[in-house]
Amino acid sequence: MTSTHVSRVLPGRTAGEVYGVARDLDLLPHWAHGLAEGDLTRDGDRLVLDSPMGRVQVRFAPLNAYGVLDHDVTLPDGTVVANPLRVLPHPDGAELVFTLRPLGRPEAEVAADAVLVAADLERLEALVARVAAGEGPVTTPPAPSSDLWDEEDARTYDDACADLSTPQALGPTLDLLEGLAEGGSVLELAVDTGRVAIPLAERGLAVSGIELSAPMIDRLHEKRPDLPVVVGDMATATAPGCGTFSLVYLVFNTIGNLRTQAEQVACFANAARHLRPGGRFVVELWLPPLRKLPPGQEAVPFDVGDEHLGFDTYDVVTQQGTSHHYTRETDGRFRYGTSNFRYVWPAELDLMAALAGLTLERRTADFAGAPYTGESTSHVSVWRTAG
């Protein structure tokens, strides 16, 4: 019994680009013609489909770094068809391989199946084009589960963190960041204001971010226009000339914006295939300082003062947690504000790394480089992929 594999070059495209496009649950009516046959819905990770012969389920593969789109398909009848998806690098772009296996039938279905499914590549490649060059369908993918930064939030935030934001806080997080990016592209995600991509750039790096909010990257696009951002959240959205950087970073503690371990997960996965083959993914996190709540006690402060009173509130079972800020206004009334975050540890991040295909290179206890200890109280983290 010999497979049947069917393959279709991408010329100029890159494997994390195409990935992304057929990766994307909800486009996929836009090139398999099996789901553009009835209604369409989503179940989780799932799509079902109300067809003519009845109930179909799809489920694919979970997002990863390897390309892996192998996805399996639940008939009406309960049998479960396996169907084996492939994005490969290619020497001039990216490759698309599926493979069909008779599974019994006849040689002349086979080759019939095989057509359909040339043509659905086909389909593919072409939406691929139109996503890339900002034509492709509309969607209203999941919403993910981070705080939206609105207006005000955008209005405030360079004055929140000017302490973050002068030469001297600065300049070891950017000495280091412009080393481990040797001369290459980069990607911050979760970009903000620009607070470190405009003075990397200023380096002379090819920077690009990722912003789930549109305000903060307008206050971004007034202090730095030529500075390419794409709106979307950081676990799923893809940058031009995804596959192709050299260094893709996450820092203040972003990356428990994402309030779901599938939505960290997702986001190193997503790291991971914008990468280069040798790149390298940064994150600096604190570490939830669970050690200062006595029994009973959910709350613990990290700002106290005449201007702004902070504290985080704690749950260990879910590791959700709140912070909430009183800061003092110009006219002495106090302005009462909260962000919500999924708190994670470093071994569980080297896990999520190493579902991604990414390895451990270096942890230091902040980016200048202090060492790694039990009392280190956050944590600067590079992983890197293979090549």
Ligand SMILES: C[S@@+](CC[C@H](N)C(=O)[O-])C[C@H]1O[C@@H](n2cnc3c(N)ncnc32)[C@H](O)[C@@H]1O
Contents of the next structure:
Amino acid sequence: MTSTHVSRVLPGRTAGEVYGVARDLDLLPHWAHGLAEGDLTRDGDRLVLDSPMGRVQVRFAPLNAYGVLDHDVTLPDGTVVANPLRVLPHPDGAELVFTLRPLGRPEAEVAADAVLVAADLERLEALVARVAAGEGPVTTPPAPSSDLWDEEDARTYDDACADLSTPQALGPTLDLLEGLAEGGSVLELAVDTGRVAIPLAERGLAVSGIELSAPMIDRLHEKRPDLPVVVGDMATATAPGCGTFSLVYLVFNTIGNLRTQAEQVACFANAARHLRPGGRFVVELWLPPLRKLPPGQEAVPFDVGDEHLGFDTYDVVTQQGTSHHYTRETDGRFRYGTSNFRYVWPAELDLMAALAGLTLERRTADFAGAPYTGESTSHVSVWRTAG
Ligand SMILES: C[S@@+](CC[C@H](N)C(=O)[O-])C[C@H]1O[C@@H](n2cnc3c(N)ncnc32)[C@H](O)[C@@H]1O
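Mind pulling up the form predicted together with this ligand next to the form predicted on its own we just looked at?
After this comes the whole thing, all chains and molecules, with the earlier chain placed first.
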């Protein structure tokens, strides 16, 4: 008994960008046959189709950096059909390979299926081209758990970060990122108003970004209109050039803005699929000062002054935290604001990296390269894809 392999080579495409489009559940009805005829809903990581024949469910292999797009289809009678689908790098671009197993069916039936699959892969190729050209269908992926940064945040962010944005403060960050990029293109996740991305682009690197908050992007584009930014969730969004970046970076503790472990894992996978072989992913992240929490206490102050009082509260069971800020306004009154995060240890990040096919290359306490020790309060970690 042999299987039939339906292959399609997509010239000029990277495996990463094809994976990104094919793995997007919201785009599935645009290329996979049979999914356009019924009511589609999302149930977590499953796509559910209520068709006249009954309920059909599709579940893909978890996000990964290996181009594995295997998916199980559960038919109305409960039968589960495994559909192995891979996207592979190809000398001319990327190659999709779908495996059809006869499973006791007559040859003619398998041949008919192969025709349908070939048509699916052809539609998928056209869809990848449309997405790359910025003409893809509009989809509404589920909202991430991150707090959404609004107009007011965008208006005040640059002033609030002025001390962290001077050439002296940013110098070591830019030096390290520039060196790690080795002249290749760079993607910043959560690019905000361009605090790091703009000076990095000014060093001559091709920098793009992914950012959830449209007002933050507007502010960035007021300063640097030509810096390409995709509006979306850094755990799922696809930037043009996916699969070709030398460097993806996520700094200033921002992985913590994704408040579930699943989203943080997905963020690593998303970073990995944007990288070229041998590319690097850099994360800058603080270490929560849990040693300052005596038994029974939930809050740690981090800034106590006349103008600002800041403290963090922690739930050490769920790894959730909230930063609380009381900031004095010009009229003397105090404004209260919060931001929420999930804290995560370096070892857990290393596991997320391993799940995404990345290997730790270096870990230092800061961008200048200070050794990472048991007393470090934050770390800069660099992982690499194979190749
Ligand atoms: C602390 S700032 C980011 C740090 C910034 N890169 C810097 O170095 O100044 C938080 C930014 O992350 C963005 N953000 C938060 N969650 C996000 C997500 N899931 N996807 C993309 N951007 C996100 C926010 O909109 C905001 O612009």
